[in-house]
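As structure tokens, one chain now follows by itself in the form predicted on its own.
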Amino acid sequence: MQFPSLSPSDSALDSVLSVQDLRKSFGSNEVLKGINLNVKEGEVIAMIGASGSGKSTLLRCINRLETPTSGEIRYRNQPVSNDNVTKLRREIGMVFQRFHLFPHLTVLQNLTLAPLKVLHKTQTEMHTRAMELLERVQLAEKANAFPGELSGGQQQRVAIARALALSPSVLLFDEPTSALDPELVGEVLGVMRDLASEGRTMIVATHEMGFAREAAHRVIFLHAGQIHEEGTPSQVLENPQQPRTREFLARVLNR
């Protein structure tokens, strides 16, 4: 299933999550100069670009790690500001490139922790989620364990199992294969692609080619805090309109 390219001009409205003119600097140096961006429900967009291009700041500023310098982004038509930011992240969890799991913290009570505080169920219920969840991640058996314990590619599983604890209706992921092993990578990017195969929606900033063909219907490609180019994968993949594109992937797939 495809999805149509939304340009800024096309209605919030229309949209899950929507970024308009996002401004982000760090003193003198503006990281995102002016993101417009329209995702509809069930869609998955990869973002790809060199590092540095601002994905992670993106994404920071999306789920309100960051505060925009100006801009605004709305999520379900309401625009988001500190004061719902706790709200927000409840619909839009986030998976991290280091994991960020508490290493104190066995894998079932990393996954129950902030469900119990923020959506006040059960203990019962929230074991019974984690344990189904984990399930699906295939590492049911790692329950009692403690992160340090586990491969990186485990942890990573166990961080988007984390992610879903919440049911957010948005998942973010930054960079989640880019500090594993080469070996490790596939089986983060089986669960992704899982996912993705049941319509959730999705932005993920990825180097992985591969799973931005075979998964996602945008390619959105940064350069310098900008939109250079977007649209499905074979557009922007195979053929390129803009040359920094074809720069960068000619770096990235050796062509």
The other form holds:
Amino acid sequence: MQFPSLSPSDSALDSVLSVQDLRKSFGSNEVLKGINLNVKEGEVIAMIGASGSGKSTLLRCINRLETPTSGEIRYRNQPVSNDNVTKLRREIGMVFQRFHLFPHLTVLQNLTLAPLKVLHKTQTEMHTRAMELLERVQLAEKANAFPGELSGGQQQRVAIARALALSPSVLLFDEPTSALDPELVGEVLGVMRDLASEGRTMIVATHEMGFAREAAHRVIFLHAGQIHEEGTPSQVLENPQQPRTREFLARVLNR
Amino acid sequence: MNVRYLSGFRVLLSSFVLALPFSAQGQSAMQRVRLKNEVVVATDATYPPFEYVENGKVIGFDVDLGAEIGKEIGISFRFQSLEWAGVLGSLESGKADLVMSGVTITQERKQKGYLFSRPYFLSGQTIARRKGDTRIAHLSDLKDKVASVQQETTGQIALEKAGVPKDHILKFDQLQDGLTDVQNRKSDAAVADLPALTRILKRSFPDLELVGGVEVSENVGIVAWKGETELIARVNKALERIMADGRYAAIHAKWIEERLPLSTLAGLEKVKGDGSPVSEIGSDNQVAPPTLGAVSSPLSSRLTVSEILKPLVRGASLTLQLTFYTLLFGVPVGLIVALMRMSVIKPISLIASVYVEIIRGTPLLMQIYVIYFVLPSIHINLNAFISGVLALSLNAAAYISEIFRAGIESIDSGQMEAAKALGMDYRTAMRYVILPQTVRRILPPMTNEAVSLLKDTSLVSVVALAEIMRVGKELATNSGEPTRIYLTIAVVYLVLTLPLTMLTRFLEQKWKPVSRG
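I've shown you the form predicted on its own. Could you give me the structure of the form predicted in complex with the partner chain?
Now the full complex is given, and it begins with the chain already shown.
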């Protein structure tokens, strides 16, 4: 699939998600300096950039775990605000770097809690659905384990399944493999590749250039709070135009 | 005798009462008495032979005399035992109609507004020393020694007047504690009133003796709150009849173990219907000291195990009930206060902070006083149990709120973010994600709080609740073996607190796999 890059004003209407002139400051430190981004249905965006470039902050502003200082975020043309964000978060799932599973609940309960309490699904309905999701991340046998009994990779797969349990349209991944031991990264990326190939809309902040190259439709390079360069994976990763992008890629690829 | 002078604390409370816009009493004692058809008499029943507890009942000289007065008036007297510190305050707040607790009539007391009956007992301060300690014969001999008294009693005043330096006077809650101190050679002598000392020495302190002779004589009266002239007039009339027809002499003979000092009755007979006492502390007009009958050898009357355990179990049951209800209200209120304190809405968090600071910054005893004795002046009159639970709950809630707050704040902020990212609102996230983890984490400090609460319930004895410590004190005053009683109480407390700590350990084990990761 190829997504021609359009100007924001043209594409905002048929975007699932659009970000317009988003700014975020922490005190006097401006972390996001005017971000514009449109995400199409089924699009997979890999967001790369050095630590502190604003990747996390951008994702957290999208589902309003951080309140933007200025600018607008629209989900299916509807402005995301503090008033409707609780509802919209069912549509915009998030996977965290450090999993944040609920340690007092079993794996199965981790998956069913939000659908039961937020969507008011029935216990039996959710049990079946949760077991399906656990099958998909190949952790069905761990349904009754507690998160503390799982490896990091298993925990992150559970966290992905948990996000999927609400059937969101968009999934945000905040460096999902950065907290994992290297040998556990593959199993998580495998699950994410499957999701990408199913046509799920995803924004993935990542340092995994392999994933960006193979699974993403578009790669965004964030530098100092701005989108410094964007394009198809081959454009950005193999033929970067900006010196900053080349510098960054040289650093991560040669490590 | 018993406590006569307003302590600083009570003065503070009195001024608090005066500052309130309402009158201190809704009804006069006379109105209440007519309404309930009984006279509630406050007393501190740790003062044999005047009033003490035996087999769960308050008995003694004052109780028998009160019963006779009741017969004369035609209304029964009900005695209610509470810590001395709360006895006189119960008149002011209307919780009691009269006080009969061996209260000495003093000029200062009258100026405070207390109304006294005519004197009904002539007593005097005397000295107890270790047997054969002939260094001590008079109060003046104590100037360079250490003397024990029950705090705020006329014994203390007598020592001070005799020129004993204040730092040589050790003040105890109970006379028995002062006598134990003498026995243990930590102080040289104890000063207290003759009948009580005679009785207590006989029963509990075989190694001590009375010096002999009364150093300061004083009159004992029945107390009412200001304005209760009708009630006092009736009491006086009754007293005169009881004294005239021999009933008084019989009660005296029954309770006062030494032969009735004739001058006591003589002193009383000098007083006419106007109720003015023959002598008061500080007046020059003192009656000649009554002569003292020989002190007989100590009685051996060990209480049986069931005589000790039965009342203690009753007391323990009240202690448990107080603890249970306090936790029942204190934990939810504590949680609400914690959530308020963490609120982003400034006025709400401010209210919660002020609440916590006020409660933490003032003594629990003060809070119990205010709820039981001061609230009636704004027409909120709660019974002792509800007052106790309310004070303890409000107090515990402040501490519990801080435990909750620390616990909630210790939960990784990622938990709340993950819950929010899953579409949960604040309430749902708190209820299903944050609080269940908090509860597991705050279990140890919460157990601490519950255990110290269980022990703090003993403070409510100032509002006449006979929890285990109060029952124990009453037992100990009469048993002649305080050590055995207090050790038993310690064991009962352990038996009460151990299940709590064991439950905690069990839950911690149960939740262990969960608290990882």
